[in-house]
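Just the one chain here, laid out as structure tokens, in the form predicted alone.
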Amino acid sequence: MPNSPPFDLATLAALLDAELVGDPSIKINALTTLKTASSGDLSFYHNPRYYSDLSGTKASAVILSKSQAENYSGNKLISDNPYICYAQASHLFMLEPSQEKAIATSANIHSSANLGNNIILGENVVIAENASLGNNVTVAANTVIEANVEIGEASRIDSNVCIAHGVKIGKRAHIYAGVVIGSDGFGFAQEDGKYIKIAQLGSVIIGDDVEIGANTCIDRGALDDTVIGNGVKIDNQVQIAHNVDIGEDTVICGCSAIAGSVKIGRNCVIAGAVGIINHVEIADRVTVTAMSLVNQSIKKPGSYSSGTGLSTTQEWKRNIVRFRQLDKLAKRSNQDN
């Protein structure tokens, strides 16, 4: 079977474990949306709000569920879960930039570093003393891997990443550009109005199959380690403070900030721009909606929100005035009762 496009539809059906209805010989060159698709494209349908796009699409084939297949007369790949099938298909059409299977001559590798087989190191990569890279690890240009770092096999570290001393990263990780892992946590003690720095003696432990988005920062622990569980997915520009513990398969979306010693359970979703104060604990299977402030522990699974919904500025100002009066109104009501 070919490993790059174009694919015939029969090959795609086999690769995606989908039921084919239609012409098995038709050639598929790209994966696109229903609305923008043209001849030679594959698309997918899973959300009823895009039904009009399905009826008008020019795609040569569409991934959809058995229950929706009767609503589309064209070539189709039928799947129990069209969105998962689309996710799998996306990898078949992904074009990776070509990269030499080699170690750049400008890479600076300490003599005590331990490199596995099939390592790729880009220009100006620094590998410090006693660092260990498993087999099939790729490190892109200008990345610094400090002393005693361990990186598991088949992990990919993009350009301009800094991984500080003693950090441990599991297998098949993908660390995107500009990430900093293992910088000092923000720890200070106050005496007579002055701040005394607390040495950050812990590290960062990252599990298998973790993705960390561009320009995210993960601080090392003060005493114990900061821990990121297996399968965690972290978006761009997220701040994770010292001693945070994130459970397996949790998703954290862009621009969220998690303060020190927070514990987040498994299979949680922390949406964009969420703030979580220090020492909060969040149970498994919790969703926190966008721009919420979590200022107390969440002990039961479910969806949680804070803040006020969008309104015009004029309405918002009136509502804020009333909000400030709530305490007085509550006291007056209690007196009246």
Given for the second form:
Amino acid sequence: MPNSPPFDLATLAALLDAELVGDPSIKINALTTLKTASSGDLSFYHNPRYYSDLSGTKASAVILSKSQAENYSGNKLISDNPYICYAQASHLFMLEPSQEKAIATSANIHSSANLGNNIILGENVVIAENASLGNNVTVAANTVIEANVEIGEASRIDSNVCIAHGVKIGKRAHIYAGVVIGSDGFGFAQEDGKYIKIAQLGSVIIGDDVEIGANTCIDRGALDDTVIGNGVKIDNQVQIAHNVDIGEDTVICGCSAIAGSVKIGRNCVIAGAVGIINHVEIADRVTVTAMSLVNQSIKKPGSYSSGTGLSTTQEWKRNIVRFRQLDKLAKRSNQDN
Amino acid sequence: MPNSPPFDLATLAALLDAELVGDPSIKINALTTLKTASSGDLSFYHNPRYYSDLSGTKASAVILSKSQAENYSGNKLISDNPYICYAQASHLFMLEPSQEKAIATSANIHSSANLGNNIILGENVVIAENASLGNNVTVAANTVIEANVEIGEASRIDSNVCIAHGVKIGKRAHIYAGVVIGSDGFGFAQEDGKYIKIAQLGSVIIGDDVEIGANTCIDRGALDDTVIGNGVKIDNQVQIAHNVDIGEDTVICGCSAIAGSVKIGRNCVIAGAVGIINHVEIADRVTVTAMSLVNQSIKKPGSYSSGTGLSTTQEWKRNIVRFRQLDKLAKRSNQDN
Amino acid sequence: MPNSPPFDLATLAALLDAELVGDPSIKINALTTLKTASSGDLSFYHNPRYYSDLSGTKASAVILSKSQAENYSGNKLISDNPYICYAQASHLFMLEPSQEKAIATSANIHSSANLGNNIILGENVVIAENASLGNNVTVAANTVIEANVEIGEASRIDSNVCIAHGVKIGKRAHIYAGVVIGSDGFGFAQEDGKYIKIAQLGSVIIGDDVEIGANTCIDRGALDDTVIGNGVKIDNQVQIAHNVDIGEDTVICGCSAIAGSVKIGRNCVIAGAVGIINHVEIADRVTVTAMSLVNQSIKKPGSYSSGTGLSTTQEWKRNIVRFRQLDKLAKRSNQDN
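Show the same protein again, this time as the form predicted in complex with a further copy of the same chain rather than the form predicted alone.
Let's see the whole complex now, leading with the same chain.
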């Protein structure tokens, strides 16, 4: 079977383990949204938000569920879970330029570094002493891998990343551009109004199948290590302070700020721009909605929020005056009753 | 006319299209604030906040409006819009060290790349296959331009930037240091508690006259592209997720986080540290004030806010207890009436 | 006396100026937490949160206060301030790989740059014209130091940093990976819905003993300089806009966003993810708690907060409806009385 577009629809049905209804010989060149699709495109239907796009789509075929199949008369691939089917299809249509299978001559590799087979290193990559890269690791241009770092097989590190000394990264990780892993935690002891730096002796230990988004920072631990579990997915510009411990298969969306020694359970979803204060513990299967501040531990699964919701600025100005009087208002109301 | 300081005041009046009242031959060396000005400096008056600085300034000349001119007896440049006049003057006094007109020998340019005339490339710049740079493009040291990127004429890319494969940037863009454009959007399908990555097949399309601040990230689209309109100004450390669409001449201030598929209109002002949840649509000419969460679409122009305003921590602790009781309090109050 | 582990306990007592009670000859290899300690480790007790770990620790010695010493029967180092004693001890156990005392051959140093003695420059470092580095300055791989920058003695700049032209940094600074200092402030004048860039003519002046965390940005001033006082400690991903002025020994935690022309006093603590709107002035010795928005000047020392505190999302949805009605509710309540 071919492994790059175009595919005929029968091939796609086989690759995606989906039921084909329609013309098996039709050629599919690309994967697109229902709305933007044209002839030769495969699309998918999953989110009721886009239901109105389904009937009018010009896609040559659509991935959808058995229950939705009757709503669409064109060529279709029927799947138990159309969104997962789409996720699988997406990789068949990925045309990322293949990096040349080579180590750039401008890469700087310390003689004591230990490189596996089939390594790709971009221009100006720096691999310091005793660093160890497993088989099939890719490191893009201008990234710095410091001393004693270990990176597991098939991991991919994008451009302009810094992995500081001694950090350990598992297999199949994807570290995006601009990430900093293993810089010092923010630890000081105060004496007479001056701050004395505490050397950060721990490291960062990252499991398998982890994604870390662009310009995210993960600090090394003060004494123990900062720990990111298997399967954790972290978005862009997230800040993870020293000694944080994140459980397996937890998702952390963009711009969240997680303070020191926070412990987050498994299968949590921390939405975007959330703040979590230091030493908080969060149970498994907790969702925190966007831009909430977690200022206490969360002991039960469920969804948690803070904030006021949006108003016009004019209304808001009146309401925040009242917020500052809220305790007085409540006390008076209690007296009335 | 000279194009760098010192200027005589008559030359400045001509260059800035302002009315000169005072000594045309006085020499102006620098542009400063009213408060810090000394002899030989030009300053400007625009913001009533600084009115008290006007009378005491030691500036040799001041830019101000006709209506304010009578309040100042020194040499002056009278302009219909003193702030715009100041903006124009600022470029005359910019003494940024000129980059040498050359391509550094350590720059690494793929043989298939297409470079216009008068290109400047700093040390260790990487230009990958089929990348295309228009005339007068400047790329500073240690920046990576991946395959198939297109950058329009007279655009400037600062140091340590990563522009990922296939991204298109218009003319006269200014991309600041540490920016990442075109890394993968944060898209996963969940199956049995595990996350399956969705390949991000879209790109990022950036219009003309766009500024993108330091360490900002703009993700590539899942299927369609992420789109930044002409004239958009984005500050530092902004996160723009996949498939966001930002209308022309909209301003986004520092540290704002914009989730997936958000659509923002034209001529909006998104203040600092704002969060916008996914799929929200915002009309033209909307202002969102600092650190607000936009958790619903905004259909009318105007100013919108969220948050509580600031209190002492002691008062705040009492009020947030009451906030959690607010629904009960309101119900009881309703019953009383 | 030895300056790297193992130490005997008597040596540590002397180095740390602590009172030894127990076996002076015991060998100490590492510094760990009470909980994870094993034989050969030194630990410390300071935070009552960890009191239960003290009795069960397997550490070979513990740093603690005179008043706590009676609660622990093992070998101990008694100190007036155990946390400061720990901070001092941490540096004795730091095993960061020593950078080779050398200038990498791939570093690119302009002939007009002025380098002190005992400088270390990593691979692909760029030092531009007229830059000046004091004695004992270290610059890690792939960092760019632009023209006319001055860096004081014993300062350390990590990887992938950009210090823009003309920035001045004091002595003993530590600038972490991915930092951008001196990029243009976000300044525009609006005319007919379009934005005209204001050239940013100021610089950034950073005092002595300053730490600046990973991926933090500090913009250059519009006319005057942005100023960071002596002893200021800034965490990761902080945004400091043009013309901000931060007083000595103030601490700014991760992800805080400080808008233009803000003035913060001395000995303040700005917690994580705080926002401060432009032109605000904050007195000395002010604490702002996590994720608060400072939308007005703070004139008195003390602790300040905003936000609602956390609820379940279900309760929160009811309460934010009421928040939007708060002014009406309060007015009605006032009428009732």
